[in-house]
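Next up: just one chain, as structure tokens, the form predicted alone.
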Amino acid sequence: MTSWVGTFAEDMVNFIGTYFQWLLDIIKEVINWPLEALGSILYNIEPIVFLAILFVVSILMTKRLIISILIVFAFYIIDWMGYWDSAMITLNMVIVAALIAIIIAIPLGIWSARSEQANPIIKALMDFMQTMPAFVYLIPAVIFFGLGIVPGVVATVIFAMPPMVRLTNLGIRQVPTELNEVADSFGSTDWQKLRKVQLPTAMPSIMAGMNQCIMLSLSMVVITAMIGGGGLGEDIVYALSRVDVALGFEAGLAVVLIAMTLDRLTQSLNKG
């Protein structure tokens, strides 16, 4: 039997579903557009072409031949094991979810850093979002958006945002006071100070938040297979239902290889 807390949460979900369905439909369409656009590329591109593009991108980003070869080899292993299509679905969801999370999180982090009134509220919200079990996000996502990739992306965005918000906030707050004073002494506006002083100085922290956001997106995308997200998560759930160690290990290895690739690429951005 649920308490009034659970009843209140259920009433809130029902209220949103009843009176804001039009907004939920707009959100679904907005998320579905980049998923279809990127998916049309990833799902139809030949593996050899993808590997060639990945090698060039890796060279440009990491500037290290060995790392680039290993990254390409990781995706070759995924193709060799027969999980290419699943990997592309997972990669599509991760990229879209991470981009949406970053677009929302950076302004929130900046607002939190520059407003002492908003900071405790945003911090409390991020604490709630970060500590809530990942599976709980699947329930309202299914109620609001049904089954499929879109609710999986929505749940992933909510789950992956907190570290991006926190590290953006932290990075801007750690900008030396002297730099802010110099910007003020030259008559910089708040926007100029943010763009030319605070954001460049805070970039290492922001990039670390971006890395964490992408890693959390990948971990959550696997879980969203339980609500029809598909991809490698679906292979893992299927292996779990059949207690198939071989299938589970291969699909899990594919997730690990994608995670290592994204981690190395985002870390190279930070170093750059």
The other form holds:
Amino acid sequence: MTSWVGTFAEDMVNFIGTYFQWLLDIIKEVINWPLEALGSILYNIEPIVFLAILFVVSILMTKRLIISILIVFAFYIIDWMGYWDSAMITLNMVIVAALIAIIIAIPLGIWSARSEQANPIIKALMDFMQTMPAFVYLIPAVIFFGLGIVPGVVATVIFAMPPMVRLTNLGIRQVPTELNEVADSFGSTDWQKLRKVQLPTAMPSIMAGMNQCIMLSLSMVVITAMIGGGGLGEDIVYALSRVDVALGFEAGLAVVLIAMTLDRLTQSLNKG
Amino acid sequence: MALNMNNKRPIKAMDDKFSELITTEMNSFKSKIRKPIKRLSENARVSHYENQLSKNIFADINCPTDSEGNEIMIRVKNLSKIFGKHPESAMKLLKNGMNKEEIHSTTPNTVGLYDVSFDVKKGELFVLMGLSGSGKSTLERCMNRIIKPTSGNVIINGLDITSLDEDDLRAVRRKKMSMVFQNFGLLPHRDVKNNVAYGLEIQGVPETERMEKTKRAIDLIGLSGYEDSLPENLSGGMKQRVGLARALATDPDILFMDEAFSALDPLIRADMQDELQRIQSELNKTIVFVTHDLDEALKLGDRIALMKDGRIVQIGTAEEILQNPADEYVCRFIKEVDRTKILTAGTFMKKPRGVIQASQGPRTAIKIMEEYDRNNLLVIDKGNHLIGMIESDDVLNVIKSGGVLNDAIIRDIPKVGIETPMKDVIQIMITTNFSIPVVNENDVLLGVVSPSVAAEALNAGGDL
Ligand SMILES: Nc1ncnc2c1ncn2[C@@H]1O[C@H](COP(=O)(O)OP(=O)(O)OP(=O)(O)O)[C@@H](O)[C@H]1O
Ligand SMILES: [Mg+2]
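Pass me the form predicted in complex with the partner chain as well; I've looked at the form predicted alone already.
Everything in the complex follows now, all chains and molecules, and the chain you saw is the first one.
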């Protein structure tokens, strides 16, 4: 039994499904393309090559030797436990979803920081997106995009976006009035003010948002296994259905190791 | 101890060392590849810059002048600013004589400024002074239109900027004026040279020219050697030097300074005031300086405007305001100042009564002394330069021994300049007890301060 609220939501979903199929198809393509591009690398790369690249990347990002060694070691363990292929699928989804979320979130954050009209609307939307239980997104995602990896990425983007929007907005709003006056008093254009004053000053906040966005992406990607997202989540769902503690723990550990890796890498961006 | 620590954590020490190494390596690599990329984008921008240069909105506008022929750089005419929605009703109430307080309690609006008019001459250092909330910052921000006035005009160099569109306004801000801020307003992610270069950068000035001008501003302000420091590593005084250098780098005619030195320690603050005076004497900018500190206003200001509740209560030189305060508010404001510290020899000097030229004879000297009933005289040459002083006893001796006046002159006498504070003049007077000559930098005699006048100054200033 549902009230008219639920029925209305259902009608909306049906409406979009019937009249905006073309839009859904475009979205599907847009998401599919980077997934396949990145996937063609991640799924085919030799683990040892991947580890080498990972080492260089983490040295460049963290500028730390020990952490870089630990990160490589974490991925070595994942391989050693036999979860390499699942981990690569998960990583593929996380990277693509987080990228899309960031690309959408930054302009949204800037917009809501600069427009008093847009701000309350975007804020309400973000509240809605963030507090709606994550599983609920899976339903329309499946209806619109069917089962598989694409609806998983769509649900993940929606779930991971709000903190990034929020922190971008906050970061720009917290730029001291004086700095905005500096930009104005020297005759900056709006774009110069944004590029040269507001964004750089808000950067720590934006970076923190990026970090959160990536972490949330990972947790959501695991959940999307329920609609056929695949990857480590699938292993976990499988372990759950068989009440297999050993399998569940190993797959869970692999997720934790990926999470810590992503966190350390993106946190180091924070410090510049 | 430090060695011990390292021994205990050799791995951490190694990691730190590695981190340092890779950071410096990466930075040098980054700067290497950044340059050619930058040059490419710079080249693309140059033509745009030249386009902008050709547009000079002051081209066919004449700067207005006042009755004495001084150019008027800034003219503020009946300027009002009401904060809040629907300012018209508040304006009407103000016209009917309501004051700021009543407006605040009866309407949702706040009065920032009401009916302010004044002129700032070219090359003048004009001080806006008043208590907190009196509207100083609002007035200054109306002058570069960071705040849009409710009514009235601001005319910069003959151009009414209240009616300009965004593009023209931007052009005025870029070429004509810049601002120095109370909390320095430095961009935290930029080093000193790039902070200073900000104004030039947004104008699209090409790299080489930009760096040249930046270097000049940095040298002028004494920041050499700090070019690559980040603001967080600078002391307050140094930060404000960066702020000042940034404002000067674009070579504007007008400098707006909003409590620019208020956040500094007293000693550094005095340094910066001196620095500003030095720069001002070198560059001769028009400066509008906001402060709530009377001492600062008196020290720096060519003229001072005292503000209260969004209106100007009095405008004048330091001395005019101190000698004829317009009302109770001004009186309260200036009560604490030691007036002898501000009032200078120039204020109190009189035309010297009875001087003698060195070429004249001793007998003439005695005659002049008798005429004015005194027993000493100042001696000058043909060009009115002060040579010294003679006393009647010495002159009589010279007459007895048949010498010339020159032999009687006491050359080593105290003298003061126009700017010498009365406080110091009185100090000298206590030890000599005769009129003190006032001379200019070429020793030309301008006047004297007599003991009776000094006593008057003492009365005006209270205890010394
Ligand atoms: N954005 C604003 N909105 C509403 N009222 C304002 C705003 N800015 C200033 N005011 C009001 O206008 C009046 C003048 O403020 P202003 O900042 O110009 O004073 P000030 O003389 O610079 O004071 P201070 O020495 O504290 O800087 C004050 O009553 C203030 O409350
Ligand atoms: Mg102020």
